[in-house]
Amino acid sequence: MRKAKLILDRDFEVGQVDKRVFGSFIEHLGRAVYSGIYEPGHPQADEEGFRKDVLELVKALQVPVIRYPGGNFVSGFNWEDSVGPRELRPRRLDLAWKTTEPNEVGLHEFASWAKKAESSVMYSVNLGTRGAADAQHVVEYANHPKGSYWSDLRRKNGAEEPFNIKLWCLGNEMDGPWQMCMKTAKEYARAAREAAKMMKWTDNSIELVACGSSSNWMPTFGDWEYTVLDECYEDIDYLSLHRYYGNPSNDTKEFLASSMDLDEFIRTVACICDSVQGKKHSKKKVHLSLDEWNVWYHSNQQDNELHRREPWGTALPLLEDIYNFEDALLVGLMLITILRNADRVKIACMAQLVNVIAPIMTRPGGGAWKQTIFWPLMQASLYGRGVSLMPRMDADKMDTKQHTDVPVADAAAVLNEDGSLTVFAVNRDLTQDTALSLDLRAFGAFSKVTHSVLHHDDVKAVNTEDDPDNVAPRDVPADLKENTIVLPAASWNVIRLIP
């Protein structure tokens, strides 16, 4: 068996849990809006067409902050398309994507399907093709009370009220070839500057994310962060980053010890804003915006062979990840990278929430059901909220191709609002049961214990509509025998300890 340590004391805590961590993201690509949230006509549509049992399970999630409308696709969308009635609304094509966007669900709707859902929107705005009079635009409808051009055509179109939308991203990965309208770090600092100024000028209270590199592989990460931050540091709130990861090898070994990447991406990062605030002599700092994160890799090839077969096709099946057991723990990985990070990291969306490389699959016309990354985004959501704890893990370790002294145990800790103790933990080890001893002596006793273990046999197990149970956490007598529990091998552990 292998060993760990963790040592917890309640007096040396990383930060407080921003919620928004638990966050999603809804893009106008593939089926997540029209046969995932949106599905007239379904059994189970609502008045507005929208799908109650995607709704419900959305809920279950608990996802405050869901990021909209794109993505790649933001980078040519016009906002004035999604507004209005929808029988004068334009067809489009989506060029970021190679679709038909029919503009059916626009702002009005999104913003309603978010309030049921219990949730918050966080908007993008088109930075590629378009620029800050259009931003400045966007905020004036959707947050401005009435009185003004923009304000009082959202009162026409059926919304008296404000969205109050709080949070914006100043475009989308604009650094990016495939983007539309790629900037240099440059261009793009100007035009975000000047769009923030016109935003905020228009509505002090929101946020905004300003576009980091849209991943640590790119060759002008670093230089791109700087160049940003030293052009608009004062305007902006958060800077983004987008991580994604995949097994094409096939290699859970090495798959799994990729997290370690996201620990130094985050931390370089945070680095690169702390020395532009230095710079500046500033009082302020800006955090980080976790807002693309996910494994994405399953589809790549059904995806080009579709687009050969279908361009320009309108809720294609595109990104339809198939989620087995193994990413479920790499998930888990990212989610506890994510906790330790809390001092920094105070926004992140799973990209994405429904059907496209999502934790809820849809059929049309059909069921909706749990893949195997919902668990552990779900239970860290119910539980990860309070103060982050710094957490002094020793744990045996090996070694991958890419990596050395991966240790075999990852964890984090938070306290709970209600003085609870919650424990996320992932055990690398494929085959080997760790016994994970709990170093709790700050704490004094706790009256109960729980211990829910996510494991299949399989690795490559997954779930599907007949059987949306394969893989799903279970409860397992917690017995913390000389303050030792055992995280079985291959597996995503939620331990609580109530007092």
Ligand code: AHR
Contents of the next structure:
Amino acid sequence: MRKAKLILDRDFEVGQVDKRVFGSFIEHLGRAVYSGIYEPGHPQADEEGFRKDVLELVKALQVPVIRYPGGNFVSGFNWEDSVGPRELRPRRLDLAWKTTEPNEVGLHEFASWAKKAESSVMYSVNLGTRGAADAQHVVEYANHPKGSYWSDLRRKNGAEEPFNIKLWCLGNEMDGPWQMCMKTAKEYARAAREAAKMMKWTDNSIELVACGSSSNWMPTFGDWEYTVLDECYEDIDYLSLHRYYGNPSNDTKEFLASSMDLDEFIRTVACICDSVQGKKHSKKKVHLSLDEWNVWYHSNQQDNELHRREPWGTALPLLEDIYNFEDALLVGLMLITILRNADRVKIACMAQLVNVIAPIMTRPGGGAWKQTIFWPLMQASLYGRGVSLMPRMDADKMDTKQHTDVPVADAAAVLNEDGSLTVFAVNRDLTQDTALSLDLRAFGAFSKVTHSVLHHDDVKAVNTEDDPDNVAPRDVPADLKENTIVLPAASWNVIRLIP
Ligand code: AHR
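For comparison with the form predicted on its own, please write out the form predicted in complex with alpha-L-arabinofuranose (AHR).
Now the complete complex, all chains and molecules, led by this one.
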């Protein structure tokens, strides 16, 4: 049996959890939109063609904000193509994903879907092939009440009331050579600053996210952040970071240590933000938007073959990672990392939501089901709201090929709005249980303790349409003997202490 000790004190806070850290992402890519959220003719389609079965699953996740419409897609996108009468909307080649975009679903339709999903839109503008003027136009179209060219066009297109989109991304991954019209840090910084000014002059209630690095393995990482912030610091509100992990060498122990890299990435970007703040003698704090994160690698080879066989198709099954149990464990560890950094990470979007590297899968004409990663995301979203407490964790350590001193157990704790305390914990050890002793200092007694465990004996186990509950959490008796609770080997745990 492994050992870990977690000390929590209600006076030691990391900070308020911004509910937008449970955000998500829908890109015009693969089957995210077409045959994902939208499938007219499906038995579950509503009057607008949106799948009600998918909406129910999205609502179960309680997703407060959804990034849209890209991603790499946005860097070649003309937002004007996606509004107005459907029959007049152009079909365009999407060079990012080598597909054809029919523009059947656009800004109006997505805003309506997001409302049905009880969510809000985080809209990205194209700073690849386009620039500041186009970005200003779409803000005016979406948010200006009336009496100007773009706002009146929105009203003519059927939306009398503005969409009131509050959160906007200034482009996507502009540091990446795979991006249409990639930019150097200096080029991007200037473009982002001018777009930001014009967007805020149009609606000063909006918040803006500037592009940080596409990942911490980018050769320009660090320098990119500094250059962008040095130019835009006073004009933006958040800096983005993106991070995906994979397990191509089939080393589960190593894979589960990846969340330590995410933690370091977040802390490094926060330091760069603060150093620019210092240099500028600014009172303002720029916070972080981890607006793409997940596991992504299962579908890579399949996608290369698909592109060779069927270039320029529509709604091709791209990036359809089938997630297994070990992926759910890493997603749990990434969520723990996000909660523990609640003081700096204010927005986080799991990439993505439906079919494309997603917690929800659908079959055209068929069912919709939860992938393994759905579970930690849902439980964190439901029970992770409140104040993130500073966890003092002393756990047994292990080494992997690339990491030393990896704690066998990792945890985050949230003091929920209703006064209950939720501990999220992962036991990384694949063969041994961990005895987690909880030192709750001044918390006093709890009247009820519950313990939910996500575990499967096979780390490669998956959920399918025919077997959707193969990997699912179960409640176990909350056996808090002498303040110690057992985390089974290879498990995601949600322990709720109710006053
Ligand atoms: O989420 C899939 C892709 O990953 C996004 O389009 C892009 O921003 C990132 O590289």
